[in-house]
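Next up: just one chain, as structure tokens, the form predicted on its own.
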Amino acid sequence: MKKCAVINDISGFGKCSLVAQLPVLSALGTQAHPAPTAVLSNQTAYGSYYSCDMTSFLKPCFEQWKKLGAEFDGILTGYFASAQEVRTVLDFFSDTKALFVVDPVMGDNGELYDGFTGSLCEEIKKLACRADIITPNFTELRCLTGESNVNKAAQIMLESGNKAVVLTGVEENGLIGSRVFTRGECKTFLSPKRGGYFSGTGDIFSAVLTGMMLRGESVFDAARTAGEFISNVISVTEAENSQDGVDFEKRLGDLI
């Protein structure tokens, strides 16, 4: 089985981040090895929450992994609680040959999340340039490049070293999905927009994308599958509160 290091936060309530990514990767036949960047009582969309920063944990965790001789076929990163955490990841995986997928979590809807300024954003930009694949939304792609034109922004990241830029949250004619930019092609994959905003869909998207690519699928086919899975999951979600996340458990069998 392929092994994937998954570096993200974990919440007790709200099905996002590691809570969603680990079962998705497992369903895709990948051994998922988590390293939490923060531990939260519940995800932040609930309004009030308690969070424990795991910056002091991450480096000794990776040092122990090194003692174990851990080797990975894939690396997937999401939320970071500090600039130091990002630097720790960059140092530990500096020579990796693994598929490196970065979801550059920084903001959405034209605004950065609380705390995502200065050195943290700068380190995430460095990490994104190190990645094989990045999965930003419009806000994050603009933050990474300083460019509002999507095509130009994607080209900047490709020239920085990315093999593919997978832009999420693309909407056209009542459909929603992703647009995949590589150095030779650009393809858009859209599914019916089901309505509403649900937490955790970006985490699930990046996990499906990574797992499918570790299966040997192209980034285009992986993005298509990820988008279709998200659409199907939303269609069977009964959550009254969007911050609870989507009922991905009902459709995990689609990935096996």
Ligand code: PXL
Contents of the next structure:
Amino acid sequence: MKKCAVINDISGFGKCSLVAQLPVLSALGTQAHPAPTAVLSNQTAYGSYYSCDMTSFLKPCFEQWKKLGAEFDGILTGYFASAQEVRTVLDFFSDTKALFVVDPVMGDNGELYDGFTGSLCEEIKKLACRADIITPNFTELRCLTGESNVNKAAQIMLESGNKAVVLTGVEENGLIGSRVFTRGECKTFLSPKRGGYFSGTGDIFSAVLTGMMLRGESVFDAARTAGEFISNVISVTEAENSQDGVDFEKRLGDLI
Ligand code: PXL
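Next up, the form predicted together with the named molecule, please; the one we just looked at was the form predicted on its own.
Every chain and every other molecule in the complex is listed next, the one we just looked at coming first.
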């Protein structure tokens, strides 16, 4: 089986990050190996939360993985609690041949999240340049490149070394999805938009994309499947509050 290191936070409520990504990767037939960057009582959109930063855990965890001789086919990163955590990932995976997928979690809707300034953003930029595939939203792509024109911004990232830039949150004519830029091609995949913000959809998207690519699918087919999966899980979600996340559990069978 393919092995994927999954580096992200774990939140008790809000069905996001590792809570959503591990079952998705398992359903896709990938062995998922989590390293939590933070442990939270619940995701931050609830307004109040208790969070434990895992910066001091990450390096010894990776050193222990090294002792075990762990090797990965894929690496998927998401939320980071500190610049040091990002540096630890860059160091540990400096010469990996694994498929490296980075969701450069920094902000949304034109604003950076609290605490995403200075060295943390700088390190995330370095990590994003090291990735094979990145899955930014518009806000994050602009922060990574300083460029507001998405075509130019995607080209900057491709020239920095990305094999594909998968821009998320692309909306056209009541449809929503992603636009995949590679050096030779650009394709857009849209599905019906069902409601607004739901916790964890970005994390589920990056996990489906990574799992599909580890199965040997192209980044285009993987992005199409990830978008359709998100649209389908939103359509069966009963949650009254969008911060509770989506009922992805009901559709995991679609990925098997
Ligand atoms: O991707 C959603 C998410 C994940 N992790 C944490 C969050 C959120 C959304 O707000 O706060 C900690």
